[in-house]
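Presented below, as structure tokens, is a lone chain in the form predicted alone.
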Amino acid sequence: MQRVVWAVLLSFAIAMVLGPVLIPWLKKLKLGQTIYELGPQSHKVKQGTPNMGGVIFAVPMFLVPLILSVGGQRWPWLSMAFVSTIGFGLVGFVDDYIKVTKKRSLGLTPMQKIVPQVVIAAALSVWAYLTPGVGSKLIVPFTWGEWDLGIFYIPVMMFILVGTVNSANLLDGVDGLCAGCSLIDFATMAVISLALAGADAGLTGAMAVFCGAAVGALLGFLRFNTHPASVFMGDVGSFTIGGALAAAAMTTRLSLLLPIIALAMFVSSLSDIIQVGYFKYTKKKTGTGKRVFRMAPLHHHFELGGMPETRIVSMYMTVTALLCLVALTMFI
């Protein structure tokens, strides 16, 4: 428990120090956000806001668990989490770098994004499958039963990893939204990991420290990312969050809990899929594409309906907190 508290405090302190150092540097390099032309008109004022701010929380998310785990028996689990966090984060970093250097809203092509994600997800899934303590079994929420997927664990986990990363990316569209909801998700995973510590102190202890570091880092980042944001996390931030959260769930065998605690992420993906699918269907049928939402993902639908960004964030965070409390009833 003490390590987790230190992880939160140290990560928060590092993020608070990195913010004032990194943000002026990003401004000096003119690494500003290029706003998507078809996005909400209210976002036009955000043009030029420093991007790639996810580095502010990515550094302590990696550094603090590394420091606090020296001399412990946590390396197999942390190494898996680090590979997922850094691997997916690097894909986001390249995407951001292309956007800011080319001064456009689109970076990597969809194929250039998905291929490295699939490769990373495949490597992690095979690694987890072959690792004692993780294996092919998933805990079924609220039953304490286990679902042994056998060899099918690998494609299922690949889908979960890639899906979570891209869902986190879609949730990042309003100041403080992705960071705020993810902070609650990581706090929940930290508490659950501590509750499971009796079953495997090495594994769950490692994930508790890792998730605690994520909580502190995101809490510090929100100092600069709440509305009006002075920096955006960018894809390097959202991909890092998605990779870290999916890894924490994978190593604790709680991936089936993600649709509950990270519902905000999956709603963002689902609304986007519905919007695109319905538009293509109606365009094929009638020649004129129609939309279900004013704009997807769903938070933009609320935004175009006149809801302030701060209210959207508070609504999403409230729902996330309630769902996380429901999830915690299974463990405490």
Contents of the next structure:
There are 2 protein chains.
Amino acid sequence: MQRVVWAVLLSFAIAMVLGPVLIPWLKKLKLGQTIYELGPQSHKVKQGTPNMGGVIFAVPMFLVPLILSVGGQRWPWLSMAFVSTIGFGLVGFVDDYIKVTKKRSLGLTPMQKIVPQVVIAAALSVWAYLTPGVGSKLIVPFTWGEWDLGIFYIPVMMFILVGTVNSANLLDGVDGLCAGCSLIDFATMAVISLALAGADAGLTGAMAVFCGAAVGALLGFLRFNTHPASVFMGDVGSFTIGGALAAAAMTTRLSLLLPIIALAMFVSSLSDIIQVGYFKYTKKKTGTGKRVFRMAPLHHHFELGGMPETRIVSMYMTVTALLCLVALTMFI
Amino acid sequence: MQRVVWAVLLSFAIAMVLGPVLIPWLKKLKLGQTIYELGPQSHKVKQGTPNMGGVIFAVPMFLVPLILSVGGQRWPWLSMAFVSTIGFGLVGFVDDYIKVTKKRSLGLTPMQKIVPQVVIAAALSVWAYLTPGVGSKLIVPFTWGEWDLGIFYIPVMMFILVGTVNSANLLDGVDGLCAGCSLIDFATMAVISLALAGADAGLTGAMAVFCGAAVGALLGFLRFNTHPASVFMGDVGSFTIGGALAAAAMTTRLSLLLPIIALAMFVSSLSDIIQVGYFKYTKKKTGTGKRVFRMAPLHHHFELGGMPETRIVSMYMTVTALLCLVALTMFI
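Next block: the form predicted together with a further copy of the same chain, after the form predicted alone:
First the chain shown before, then all remaining chains and molecules of the complex.
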């Protein structure tokens, strides 16, 4: 427990220092960009608010567990988590960086984004499959039963990894929403890792510290990202969060818990898929595309319905907290 | 743990039902009031936002532990907590009610407020002093030493009770601030009560459920109180919170932990005392009163400095969460 609290405090401190250093610099980059970018997409972007703020929490999320685990054991889990966090985070970073420096609004093409994601997911899934103690069995929530997927573990885990990363990306649309909800998720995963201590002390040492560092880093980031946001996390932020959270679930074999504790992410993807699917279906059938939601992902549906941003975040965080609490009853 | 989660969910549900029922009714009362009340104090009040919303969480905070503890043991602790919560809450309720119905801006006079508070605090302190297991000894944070106050336990505990209640009242000045910070405090006290299970299972059953109910109730209330607030908690709310939190600390003998986990409240009182004291001192000394803060309590200092309400709440909640985490290392 003490080490986890140290991880929280240390990464909070690093994020608090990085914020005031990075934000003015990102603002300069952004201002250089917006001059060239006063296109129609700017109606959604809050003019002048810099992007790529995810670096503020990505750095302590990686550095702190690295420092605190020096001399410790159980590197395989932590290494997987690092590869997932940094790997997916880098894809997001490149995307953000191209947007800013090449003065393009879109960054990487969808293909250029998805291919490296699939490659990273494939590498991680095979690695997890071959690692004893992570292997091919997923824990079934609440029953503690095990579901042995055999070789199908690899495609399923690839789907979970890529799905989580892109869902985290979709959830990032309102000030403090993605950071706030995932903060609760990581806190829950930290408590779960601690609770699993009885079963496996080494795993705990590594993953509880890893999740604790994420909690502190996001808490620090929220200082700058709470409405009205001084900085957005960007793809580097949401991909880092998705990669880290999926890795935490993968290494603890609790991936099936993700739709519960990370329902906010799940629902963002699902609403997007429903919206696009229904639009295409009705377009084909009747000639005119119809929409289920005012706008997808779901949080924009609430936003266009007149709910203030702060209320949307509060609602999402409340539901996340209650679901995480229910999930925790499985372990404590 | 399961019972605590039930307490959280049940009181959240009750608060969610009470909100939409009570708010329109409180709004009518409030509108009847504002017609007569367009005085200068209204510059701070958000016109039309009803008060007395604290009833939304006060009801489940009392009902849920009552229901869930039926047939259980260890009534003394829970009874003390109930008396404290309802007793102080009623003082606040009367104050609010007079403001609304008598069309007076001030409600109870300071004397009419403090006398019943002192009486309730005295009764509780004597009761706690005479109850085995609560008694005259306070636990010293982190060292686990005990500090036996003897008969002085009574005035000290009276001071802690009255101080906490009025500090909670002072903290209630920004949308979601008092509810958000105290939510974290109650969650911490719930975890501490659970952690003390090893030492005393009966205490846990009662107080963890009591604190859990407070967490759920406040989470539900925040749905309506998050910026932009649809309802304010009023004195009935802040007094209920203060009474419940002080009682939770008193029964677990952890009152000395309050300045740490409830620093937000502590700092609100302290800044108020410093402001008034310094003003009086400089007025006496130089003829003109000087101020330390732009305005007291401290959160108004930040507000007048240009910090958005949402950022103030985020900052206070973050600091509270980190301090609670540090406090938790004592128990886990």
